[in-house]
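The chain below stands alone and is given as structure tokens, in the form predicted on its own.
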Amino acid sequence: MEKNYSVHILHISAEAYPVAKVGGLADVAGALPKYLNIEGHDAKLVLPMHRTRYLNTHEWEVVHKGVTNMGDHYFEYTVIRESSGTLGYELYLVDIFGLLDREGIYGYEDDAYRFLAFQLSVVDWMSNWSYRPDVVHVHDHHTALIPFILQYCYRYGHLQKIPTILTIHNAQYQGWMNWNMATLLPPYDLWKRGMLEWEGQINPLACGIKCASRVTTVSWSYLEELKYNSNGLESLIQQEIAKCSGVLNGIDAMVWNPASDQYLKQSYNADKVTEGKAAAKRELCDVFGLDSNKPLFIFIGRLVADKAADLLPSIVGESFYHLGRKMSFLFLGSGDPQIEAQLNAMNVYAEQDYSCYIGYNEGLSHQLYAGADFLLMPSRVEPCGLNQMYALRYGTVPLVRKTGGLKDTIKDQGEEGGYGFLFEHASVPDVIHAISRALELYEDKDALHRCRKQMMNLDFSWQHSVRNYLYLYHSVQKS
């Protein structure tokens, strides 16, 4: 691969850690620009100006004020830049009064308008900015209309030749819009109207797949799965497969490192994994009233059907019934109110072997990875998954369903050199069988110690993924 020149990349996303986070998209969007810059390139990131804590604890400077429109509605937008540069890349936030000035990232009735206004503001700013990126890299449906706007909206014809990359983090969410919103776009070539449409609606994700120079998914297996299971986009993925590739996500090994983790009272490395995890586990169990002598199984993530979180109550109950109360469970997450209520209700029956924390807590998630023995990921859909890679980094054995990025990153204990547990179906019996296998490993302290050391020495850092993205960036500049 050529490395004799620096590539200038503008990333555009709805969320990014540590500024605003809901899921794995934030971890990727917050880390990839940093590691591109470490490799000697110039990556910048643009986000909506969500009213998060990060906004109020950092210094900012206004770099642009502009006016653009959605149809007949003209609005002002402001672009600010983070002043310290401590993230390792230039961070820009776009503010639009009444649309982006909210604490939440998603979940509003006018989300379609909010993210359309964000995208139009970003492109309008680009058209007035002296900086010209070599590549624009957009993430998921919230920014997937930008390739169309750059190519086919007359107002931005001078930006038409900038190549674009679309990364699909989760194809289940596509940003569907009614056709009346087509009038909110800047005037465009009406012969290209079909680029916006999929199955009778404006579909931003489908539009991005059609219009982007290249499309990536966040693991190799997820790309294969999308050909047959992509929430209605199967035939489109198959049609556009020549420009699609899977690039496995990495993890930020600077942030996720038990040897220097700011959230841990006692650091540890692979050589001290047994002692370090034991100390973290005792501390965690003291806080949540659990028995630290039992193997600890955790779940961290959104409490939604995609993650099979609806199975968690039955997994706990059936495990105790079939295997005995010889293990503990501790869950961290938020999402479906019904699942939240079920998990909270189970606290009544806990006997130092079950607890849950409903909500988002970044520090606690680090402590859970450090203190747990096993991680549960029974996901129905898992495009890449970062949790299993965090778990490996902290010496916590993952129990994962054989899907998407999970099967690309975890090798079953039953195979030579295996370091985790894979199961076929997102079902309670399959998970319980995996738990029974994990209990056997837990009883063999020497085997458990070897497994932990092996996992902690695996490398899922961003350096590998960055090289793959750079190959794509170079290829679209030449085409």
The other form holds:
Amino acid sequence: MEKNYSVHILHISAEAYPVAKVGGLADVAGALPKYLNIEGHDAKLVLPMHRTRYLNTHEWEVVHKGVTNMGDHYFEYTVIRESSGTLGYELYLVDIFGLLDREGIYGYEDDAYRFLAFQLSVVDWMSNWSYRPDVVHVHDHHTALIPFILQYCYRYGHLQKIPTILTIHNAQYQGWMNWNMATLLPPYDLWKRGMLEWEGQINPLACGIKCASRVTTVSWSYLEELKYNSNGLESLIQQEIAKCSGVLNGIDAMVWNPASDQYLKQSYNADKVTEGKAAAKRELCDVFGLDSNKPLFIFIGRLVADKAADLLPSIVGESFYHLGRKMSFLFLGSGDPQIEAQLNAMNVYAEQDYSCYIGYNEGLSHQLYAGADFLLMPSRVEPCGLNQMYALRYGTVPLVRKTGGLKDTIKDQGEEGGYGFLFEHASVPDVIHAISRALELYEDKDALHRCRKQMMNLDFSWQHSVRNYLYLYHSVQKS
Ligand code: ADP
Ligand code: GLC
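Following the display of the form predicted on its own, present the structure of the form predicted in complex with ligand ADP.
Let us now look at the entire complex, which starts with that chain.
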């Protein structure tokens, strides 16, 4: 590692656990600042003030009130800071009346407008703040215009030299905006107009890739894939490859730990994995009316095509047909209403071998990782994936498609020292084949026990990744 001085990092994200969570971005944004601080650095986090439960159950103080504008529209914003400091980093929330004061994080028609207002408020606040970060670290398209705003909006010229890092958690979503929204930005160097543009639109993610000092993706393989498959950004990634690198996500081992998990009735560690998992499984099967003597396969996640959630109904049906009703399935997720309806409908015919919970339930997800034998992740796109790493930590064998971060974290059972099952295609036959291999492992109790212990002893904690980010933070300060 580089010289050991303390770096001041300002993280800016749309979501972070435990404040507001939709998916893995929240887990990362909520944990990375904590682990940077544990290493002796000073990382802070800024989020929009979504109206989540966390907001109402914690103490806050107002630290700034400001006024800024999007074109002719002047608006007030308020910044509050969490008072207790229990998260392990300073957390700031930005409120904008009528735009950020909503229960949901995404999915509104005016999302582009909302996140632009958020970004402009954050930069405006930064320009009035006595604190100057050494690095600004933004995450995904919701905050990816900040490197442009800092560098090219005349109003913020005094912030121009602050280096920026953009982490791409998922390039499928780019935050496209109509060109007429360019008038909402504060006056900027018009020669740099091209920085905003990709294929005739304002493309915040592309803009971030062009303007940030460095760009990271959340696994090495995902960066390789983006060169050839990145929802239209392929040539840009190739062009900017010199400043891109892959930094694999870690997992927050304090939150995801079966030995101390507040959501489990009975805790367990690697030595007690058989008893611990059996108890968690019984509990789960009782609640969902499943037969706990059969191997339990779970899926947890957003019910969208990228996760190949559309295959789930056929996976259940075809498994029963080809392999017999030797296993049970339990799915937790929400997303595409059509997939939700199909999963709900299957409850009728699958009796004790299938159940699902449609919705978001953090506690239940922990109970599933603990109580399941196997985790299914047939993802079409998986930039990193955290579920498979949580599964490993809870002794649950992952069955994953060989893509992105799944490829970088899971080693097939068939290889020396392997754990888990890898398959090539997001297709029902490939998944069924992996399930049949998993059933064989399940029958061999010694091998299963060894595998569980081995997985639980793997280390995917944040410490490694933090070192990689620090290397980047140091390098951009020098350049
Ligand atoms: P992504 O960010 O693409 O959704 P990840 O694997 O990185 O995928 O992270 C997903 C995170 O969201 C994990 O913490 C997972 O446990 C959680 N999660 C997803 N869906 C649900 C749900 N319905 N209920 C509870 N947790 C969920
Ligand atoms: C994204 C990706 C997921 C990744 C997460 C955290 O949502 O889809 O693969 O684990 O971000 O980086």
